[in-house]
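Take a look at this single chain, the form predicted alone, given in structure tokens.
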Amino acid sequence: MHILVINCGSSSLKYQLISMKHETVLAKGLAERIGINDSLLTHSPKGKDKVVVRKDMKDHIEAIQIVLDALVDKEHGVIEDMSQIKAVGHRVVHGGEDFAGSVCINDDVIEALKNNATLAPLHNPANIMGIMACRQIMPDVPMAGTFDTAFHQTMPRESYLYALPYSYYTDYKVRRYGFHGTSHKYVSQRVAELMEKPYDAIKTVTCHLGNGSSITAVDRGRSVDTSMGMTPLEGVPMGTRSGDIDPSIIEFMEREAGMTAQEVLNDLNRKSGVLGISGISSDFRDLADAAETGNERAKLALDIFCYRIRKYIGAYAAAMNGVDCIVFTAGIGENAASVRAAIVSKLSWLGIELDEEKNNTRGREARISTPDSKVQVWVVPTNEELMIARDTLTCITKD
């Protein structure tokens, strides 16, 4: 069975089509500038030359009809028909409360996930374009929805809920969602699988380490508490992002610097973090270099980076009452082995011993830890587009 796992931005479309015996992915793609002029589609099929398709695409509908179309060329397709793609997987930013898994898209679902978008503006709308682009070419194949926050959803009230007037949450559901819910979840199973232990019976820390950064607590297979929050920008420094910071900050730079709340979201989101400490980047890669050369300020964003997620994992092994295993996932967390080595270097009260041979990886499942380490310590390539499938694959069969 061959599954098209489909991720919508708002001009941009990411895909693969994932055969599922094997899991293997047959072909991959990004379809970039929809709506704009100087549309392209660069797609990569398995075992063949990459392929740029240079065609205006005035909308998703467009977009996903010139992937489809790349899909069963005679000489860079990778299926013989349409006929072969049994189900598309949609990757959804927020389902809110509603969506505690993946599930089959039907007209309900596109309702709430409309209500849904003013808790993501910006990724909601872009994505439910996706999926009616898909229905309008592709009627009759079945469609499942895969949400950011749907595996947060297992947190308890304590983790979830802010201390605000109780209104807050009832009438504007304001609350702690979480994102990188399947990147989260497809980590801390692989793990699990890694260490050879049913995922019910261990607590892992997962780093999800990107240009966008979260830190999850899962207990027995169940996410209990993640350092994002109502939106991405809560939580550890980040590439532009300012994480955790008193929210008195905004209502101060209103009145000493003049600006309105509107322009200081914009720092917080847009010129903070990692970019604003150091002045030059948000690009790790540049802020190694930078700090290898001696730039100071450079040095601190990695250092404020690195502490502030080691706060985390130490809050989140309190929360779990213990860990049995630390995970690193994302382009950070799979490749910049300083930045692990600094990060656990100060957890040895945690029982960590890590091993510097081992640590010096990049790309692929590895375990970096010692073997008399007490707290195991794993790098997990993560792969949203397979747990997507998966997922789909359990929503259209599970009847």
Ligand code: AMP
The other form holds:
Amino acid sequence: MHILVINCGSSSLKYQLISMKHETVLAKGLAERIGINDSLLTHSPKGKDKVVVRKDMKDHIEAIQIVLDALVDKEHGVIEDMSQIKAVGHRVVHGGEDFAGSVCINDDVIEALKNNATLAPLHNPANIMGIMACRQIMPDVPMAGTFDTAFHQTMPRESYLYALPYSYYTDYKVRRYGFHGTSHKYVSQRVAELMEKPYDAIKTVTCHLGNGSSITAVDRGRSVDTSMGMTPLEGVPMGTRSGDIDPSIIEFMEREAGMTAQEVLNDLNRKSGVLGISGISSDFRDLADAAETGNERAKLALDIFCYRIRKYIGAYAAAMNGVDCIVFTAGIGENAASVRAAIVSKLSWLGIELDEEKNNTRGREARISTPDSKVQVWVVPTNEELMIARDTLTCITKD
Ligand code: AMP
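For comparison with the form predicted alone, provide the form predicted in complex with adenosine monophosphate.
The complete assembly is shown below, putting the previous chain first.
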């Protein structure tokens, strides 16, 4: 049984074909510049050389067709024909309050996705385009949608409601939704397996630290709070996003700097975070290099990033009345040992002891706390595609 996992952006399409028997990736790739000129597909089949196909893709329908052609190609393909693809799993950014788990896609689901598009105007329309394109090309193949927001639908009201006039929520759906849910779910489940504890018996703080970063409190298998909010702008500072700020800054900059609210928001999304503070880069490798050669603002950016994450971990330990385990994942969490060490360095009050040697690891599952540490600390590489494939399998076998 093979499942094709698709993650559509407005001009890109990432895919993985996963064989569910042993959960192995048969091929993965990326179609870029869809609807623009010079479109290309980078296709990496398991056990064969990577290929780059340069071919015009005027829309997502053409992109999917080129992906399918690559998958069945005589030379760099991995399956004999399309009938081996038993289902397609789509990553969808925003499920609003309509979806607390993955679902089989039908007309009603597509309608609900369209209704939620105002909550994620940059992402949901692209996800819908991918779904419609697959429907057209593979009309008989069942499809499921997995939502970045769904895992966080278990949050209680005191976590997800902002202290705003209640009508903002009832009339406009203004509330915390949270994102990266598929990743937080995957690593929290996986760490329970690694710790050999039941998922519904442990309290975990999951730190997804990548270009976008978010922290989640997972209390016995349920997300009970998460740092991103109504949009991914809230929470810890990120590569280019500010994270939490005083909202009055927007009006202040309008008044004092003659900027529009839109311009300030653009800065908050694209020119803030560690890029804004350092003035150098949003990439943590560049920041680490610069800090090492004495660049004070690069060091400050790293210090602020680690400090603010530490505050969230402390807050979530309090929110759950305890914590058994902290997990680091995504590009920074999986690779940046110095960032992990700086974050947990002042969490000794929680009984955390880091094993510096074990922390010197990257990109693989590892327990990085000492055996005596009261709270276990782990690195668990995320695998959102596998989670989507598993959920898709569950959806199509249920129906
Ligand atoms: P992601 O969004 O999960 O792909 O993560 C991307 C981020 O991971 C980038 O900002 C990189 O700075 C960071 N990253 C990737 N590899 C490393 C590394 N070896 N050391 C530090 N940061 C890394």
